[in-house]
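Below, in structure tokens: the form predicted alone, a single chain.
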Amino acid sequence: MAQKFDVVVVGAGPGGYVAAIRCAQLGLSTAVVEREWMGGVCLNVGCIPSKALITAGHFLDRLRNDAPEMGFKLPKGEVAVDMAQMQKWKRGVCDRMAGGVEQLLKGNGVTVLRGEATFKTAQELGVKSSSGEESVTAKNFIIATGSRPIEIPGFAFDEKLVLSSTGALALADLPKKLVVIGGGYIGLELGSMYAHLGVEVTVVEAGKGVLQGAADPDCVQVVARKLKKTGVEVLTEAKAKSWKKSGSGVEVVVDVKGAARAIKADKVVVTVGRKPNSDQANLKGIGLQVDERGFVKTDARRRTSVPHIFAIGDVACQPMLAHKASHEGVLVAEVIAGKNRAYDAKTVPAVIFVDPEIASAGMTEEEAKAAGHTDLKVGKFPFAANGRAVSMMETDGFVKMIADAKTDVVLGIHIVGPEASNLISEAALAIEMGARLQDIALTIHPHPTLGETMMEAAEAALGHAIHVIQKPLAARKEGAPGLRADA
């Protein structure tokens, strides 16, 4: 006989997890089913373990590179990586927040089922494990069932020699030369913590540059310029087109710009994007509507072509980031329960963990004229211009502030530069609520902070920047549409 829920929820990730602690919190009788992780591919083998990974990298380049000039005298030879440590390490996190997931729904009384789910009818979903087939059924179903690495031609994925990100999470052995295809933020930040740990990375890259599309162009062009710093040989306008077993590694061949060159490395990683997870749990089955590009189709409720069956995170729509997924849980919960939400956020921050960190919230200068805005106040202010930047050595960047010319509202901020991703959240605040450029550059912000470097830009963007030398107001006039005050 089927068990009985108000909702049950498909996955328990980000999104799914969070969906089902809310629903549970309202007074609705929940169940999360989940097949693999409880936390999903964020906690087990992506937003979580390569932060790990990515710390862990970026204290190595820094006990390399900075602690000497800090007056750190290192033991004679170079610093051993015990990879099979650091696995071990990084696993410890994963294990200790997928774990704090379970008592969350615990201690919520969401009903957790493990095993793989299928729709039987719009109504009816089979949870299949080791001991059996069981049903249950809703009133109100959430999917919430991720997102998988593409895959490209001649380049399966086995995790021996071809590697998604999730084997790439997962060496127990540090190679000395990978191949990344893919210069997007999941390929840059593999290839950059590998770097920093000392391996001879290679990024190859079909656009003509990195991070295309993902980033201000002003950001990319810092982190550009640390990747060649690193060491990390960044190849544009080139295709991988074939490998083949070498030794006990791989021999890649590529297409630059028309010419072929042959690669040899330990390993390839492949990250060119992930796909939506529509072809599961048989949604087409039961009418749900996807798009061409594998997005199940919703409205502003996140509810689907079949009413009483909602889809969130990564399967739904772009961008396909944790905190939107988990932002949207919250909302489907509410709307069950039958709270007046939609999805009106005005910006979703993101983050590319790179060396140094990439922060966006609102729109670029291109995208702000292309909305309308033609008239700009673009501020500029350098972290080599901020005390707590200096004292910690970490001074690559800057923080970018754009805001309309006529009312001084603030349209988008982008920052690189140490701490970017703590920083982020004070704009998309801002930007949430139609603050003006003079409402950052008037709060009193402490010092020495990295901080400071909010209001500086603010202030940048007003023509008054206080620790940066600026052009005079009407030599910046010149030039226009807009005010600019790059320093």
The other form holds:
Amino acid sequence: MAQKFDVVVVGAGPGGYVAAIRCAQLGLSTAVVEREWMGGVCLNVGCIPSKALITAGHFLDRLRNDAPEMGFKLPKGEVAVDMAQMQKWKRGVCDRMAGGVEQLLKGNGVTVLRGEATFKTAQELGVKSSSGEESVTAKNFIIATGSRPIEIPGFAFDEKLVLSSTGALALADLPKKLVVIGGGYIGLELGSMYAHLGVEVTVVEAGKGVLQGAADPDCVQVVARKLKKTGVEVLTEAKAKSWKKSGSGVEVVVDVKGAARAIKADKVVVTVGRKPNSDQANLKGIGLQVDERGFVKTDARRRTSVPHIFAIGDVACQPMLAHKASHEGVLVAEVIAGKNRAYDAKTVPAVIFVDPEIASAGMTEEEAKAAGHTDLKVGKFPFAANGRAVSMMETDGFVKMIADAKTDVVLGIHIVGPEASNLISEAALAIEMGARLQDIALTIHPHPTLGETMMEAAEAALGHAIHVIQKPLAARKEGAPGLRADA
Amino acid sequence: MATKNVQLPEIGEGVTEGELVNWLVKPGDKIEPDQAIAELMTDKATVEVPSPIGGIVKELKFKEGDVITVGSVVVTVDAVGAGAEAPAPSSHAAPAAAKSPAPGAKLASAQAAAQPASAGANGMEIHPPPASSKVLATPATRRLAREMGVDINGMAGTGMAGRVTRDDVLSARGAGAVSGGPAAYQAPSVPRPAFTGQGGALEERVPLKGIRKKIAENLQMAKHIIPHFTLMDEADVTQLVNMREELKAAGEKAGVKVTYMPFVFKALIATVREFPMFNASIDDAAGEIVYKKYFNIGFAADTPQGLLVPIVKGADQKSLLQVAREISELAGKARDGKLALDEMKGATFTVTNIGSVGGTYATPVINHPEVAIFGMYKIQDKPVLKNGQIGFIKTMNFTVTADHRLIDGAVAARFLKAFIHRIENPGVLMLDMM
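Having displayed the form predicted alone, please output the structure of the form predicted together with its partner chain.
In what comes next, the whole complex appears, and the chain from above leads the way.
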């Protein structure tokens, strides 16, 4: 007999498990179905393991390049990388987080069903596992089945020589040479991580530059410079055509601006993006509408075309980011519990863990203009002028603040530099609160911290940052923009 | 010929679902646009569901007794001569190219993408509409507006740079206040303990739904919000009984059954004029008291579906005979489940006549957002000592239950005393006549 629930969540990633916990907190009988990993791609083959390895790479990079100047004497020769130990440590990080998710679900009384979910009807879900198949019914379903890496023709993933991001995070031995196809954020995060660990990396990018459309162009420029310095080769306007085995490795044929070039490497990593898993679980069979990009169509409550079924996270819409999925998970759980909710967040902050990190919240200048903000105030403050950044020996980058010139309301904040990922939350809060430049400038930021750059960037946008030379206040005309301390 | 889905439309303010009482059509029937196709019992009343389109009924999607939510497909209809269903609004083009920048790589520019979210996928309206990215208000203020049913888009904010403040939202709500009250009310978080019984054949479980569910929610809300207190007294209604006997015959000639309730209405309206706080509401959202200059008197009607409260609107403007006629008509409709939604909306004061069933006194629950409920009980013969002689009078008990936030105990006592003076001396009512 089918088990009955108020809510069944399909997928235990950062959208699904959060939705399930909030449902349970609201007194709904809840089950979550997971076919692979508790915590989903994020905790197991995405955000968390990649950040573990990126941290390791950064650590080694600093050891090699910065430690001597700080006064450390390294033993002669290279620092050896024990890849097996690094993988073991990374696995430990993931297991700990995934175990935490399982405990939280259990502690909240959520039933965890392991297996592959397929809708039999819009009311009944089959869950198939090695121990057989069972059925569950529910008043509401939440689809949180996520996304998977896109394959390109001729480069089917075998996870031995042709790797997806999943395989690239699980290498047992450190390769000597890698070809990364796709200069988006996943490709560059993996590419710079391996470069830091001493791997020779070539990035093949079809566009005119890396991270195109993924971040503020000024921020990208800083990263592009650092890639060059680290020795990562970036081929732009280049298309990967084919590959063949070459010894124990591969030979990839790339068309670079019309000229064919063969590149030998140990492995090739394909990171050209991810696509929603809307073609699974018989979602279309039960009448869910899917748009031409493969996202399940939803409204601002994340309700699908079948009213008792909701969809959240990567399977529902852009941006495909874990924190957006979690936000939607809470929202949908509350909608199901009868509360009036709708998605109205002003910004989903985004972080790219390259070197240095890029983080953004709100609009770029281009987007602000397109949205009708004709006059902008833009302030930039470099980390090189920040005491903490200098004392950390990480001075590349800046904070850029964009505001509407008429109202001084902050529209976007873009950071490239040390700990950009940890600084961006203040930016997101400012934008959600509708803060003006003065609100940030007048908030006392502690010294000496990287966070002072936010305050200074706001001051710079107003025309009077302290720690960079701007045009003297006295030389300006009374009432000129930037002089109004509190208009 | 195109097959079209007919969805359950919005059937009343705050109504989200209804129980299918019976179908008025069957597969194969030809229907005209706006023809009623089903009878639905909602938590407020029984309504007829129209089909917006005409054609041949193809399939009935529910069976009688099913609960249907607003927006679900009720029937499919083969539309005669109509074009195919309009294609779903397609969003942006750009299929997921297998080259970067890939979908996942769109970060900075993806901010807006989460927002519009191809609405219309299910035809269900979201009220109020989601705040656009241009709205300048904190997340907490945006949520407050949503929970209060206020559309924050386009609101003129009084804060710096046009920021919509919490106060702006609260006062926007105050403007339209009381009328939309119960619909916008967010149920308090009360514990919902499970009941574990013996199970099996000794117990029967039925869903809490329809009118019963609405009664439960409304009473829970009233008890949660309003600090109740009840005052009781007895009145000598000998004169009233005599008067009513006389008027009963006159009423019968006019085809109206004259009960005691119209007299109570009239005595109450006269008394409430002296004590306007009994005909008020508290607008909690705005922090204001709303005094009403109109008298819509509700009366509790016991019906097979449960408690309903039909309303005599503008009762102060109507004659005793008119009030009597309306009460009897509304009570009949209530029993038959034929009350229209607007016949139960907008009461300013409620009377409950428990006396017709039994009991000497009760402590009724106020019908929020009203601030008082009046109880009348059965007439009894009672011996009294009068001038050293034992005589008999007719007595009737009355109670007034009031919202203690607005009405002090002494005020309620004076109110009840003033009412009893009128009901004991019905001739006085002549003085109050307008």
